[in-house]
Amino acid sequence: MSNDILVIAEHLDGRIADISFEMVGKARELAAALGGQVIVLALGSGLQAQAGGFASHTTLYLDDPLLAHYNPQAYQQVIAALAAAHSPRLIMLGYTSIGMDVAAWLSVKTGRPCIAYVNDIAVEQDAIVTRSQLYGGKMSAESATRADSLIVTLMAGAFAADAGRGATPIQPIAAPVPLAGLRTRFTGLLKPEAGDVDITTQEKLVAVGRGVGGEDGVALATELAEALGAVVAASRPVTDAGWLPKTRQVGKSGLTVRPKLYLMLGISGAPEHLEGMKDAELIIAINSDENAPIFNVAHYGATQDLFEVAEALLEAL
């Protein structure tokens, strides 16, 4: 086994995902401590220019029309073959729909241990130490392993994406396994239906979570949003309950937003939600639970009753 780190890049709709750069930036730190190199593996079609934008030591790029969209069978077989060829100390994937799909299969196939939900990782005395965020951020688990090779899936937003951006010439590679005749094929990408408002274009959002209690709480948030010149968004429990339509949902299974202001009422800060709003310029959280994980990312916060705060803000406005 080498001390190299293999990072599996992700893309969607012809764009390299930010989680890929986040992993590369952290991998550079780890590789320096291990005495190895960072190898990025990008699978796609027509992504040559973007694949050259990593701050890696080596970027392997496999271009094939069958890889223009994610195909679990193709990814699994290609990654397993290249992992066997390069024998990396660490294989990094995002804790995303793709990473979850590949990592567990790869662990079983190759016999490598797999640690998920990772939001921090370091090298300590030749051991790889990880910290995982569990149960919506309510528990933190630390693991240390000296295994010859380890697979980890990292939470989106845990590390800086800019640290992974650079200019490394790509190294085109041929498919190490046949891609013709795959039993799995891509048929289409389902996206959320267009709603009355496109929350991805808004500069100000008032986001509501389970803590608003019901439609009356949503009505109060809507009144506050109107006073701020903002639009109401929501976490998944709110849309699952039918209090707001799915087109207002922010998070992994919803939409990604980057407003100038993101004011949250009654949102605890589950990783799935953070993935959709982590790049907001100003994050303000109102939650009566002082241990809510959202306070780890909010710029400002109040541990008060959200209804009292919302009504006070309305009165001030």
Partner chain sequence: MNIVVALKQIPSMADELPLNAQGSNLDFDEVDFVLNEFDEHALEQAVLVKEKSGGAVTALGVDLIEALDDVLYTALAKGADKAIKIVGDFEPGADSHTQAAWLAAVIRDLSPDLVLTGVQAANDLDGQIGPMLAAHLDLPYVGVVTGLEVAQGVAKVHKEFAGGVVADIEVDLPCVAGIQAAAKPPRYAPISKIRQIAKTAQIAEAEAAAAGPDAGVTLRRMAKPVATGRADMLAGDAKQVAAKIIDILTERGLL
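C-alpha atoms forming the largest set that superposes within 1.5 Å between two forms make up the rigid core. As the structure is a computational prediction, the values presented were derived from the model and not from experiment. Numbering follows the first chain given and starts at 1. First, how it differs from the form predicted in complex with the partner chain.
- Residue 122 is not among the residues whose C-alpha shifts by 2 Å or more between the two forms once the rigid core is aligned; its shift stays under 2 Å.
- For residue 213, the Cα coordinates differ by 2 angstroms or more between the two forms after the core has been superposed.
- A displacement of less than 2 angstroms separates the C-alpha positions of residue 17 between the two forms, with the rigid core held in common.
Having displayed the form predicted alone, please output the structure of the form predicted in complex with the partner chain.
One chain, no partners, no other molecules: that is all that follows.
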């Protein structure tokens, strides 16, 4: 077993995702402490230039038309083969739509422990210690593993991406397993319809969570948004319930926004949501639960009934 760190890069729609650089940046730090190297593995098609942009020691790049888009089984099998070949001390994946398919599978297949929801990771006296946010961000769990090889999935946005950017030339590799005849096949990519508005380009957003209770609450928020010159956005439960279209969803499975104002009504601040909005310039959160994790992220907060505040705001505007 080496002290190397294998980082699985990921890309979406032809662009390497920030999470990849975030992982590499952190991996550099850990590798230094462990006395190992950072090996990036990128699977793609025509991504040579972008794949050369990591601050890694080695960047393995597998090019195949079949890998132009994510394919679950291809990733699982290629990663398993390379993990076997390189015996890394640590395998890093994003806690993303890709990492969530692969990490736990790999853990069972290879007998390596796995730790998910990781938002901090460090080396303590040769042991790798992680911090995970569990229970929707309400708890932070510190874990260690006695095994000599570990798989972690890191929360997007937990680390700086810039530290992972560099210029390591790619090292093309051949497919370690046959990529034909897989049982999972990519057949198409659907980008969100532009919808009525594009929330990613808005300067001001009023975001509503489960706490709005229903269509009436959304209507009130919409009225408030109009008065503020803003647009209504939402967390996942609201779009799942059909109270707002999917195009308004902010967060892990929605859109990432960086508005000047993000006014949150009844959103507790689960990590999945924070991922999509934490870079907003001004975050104001109204939530009746004083312990809501959002108050650790927002710039201003108030433990108030969201309807009361929304109505008071409307009146004052």
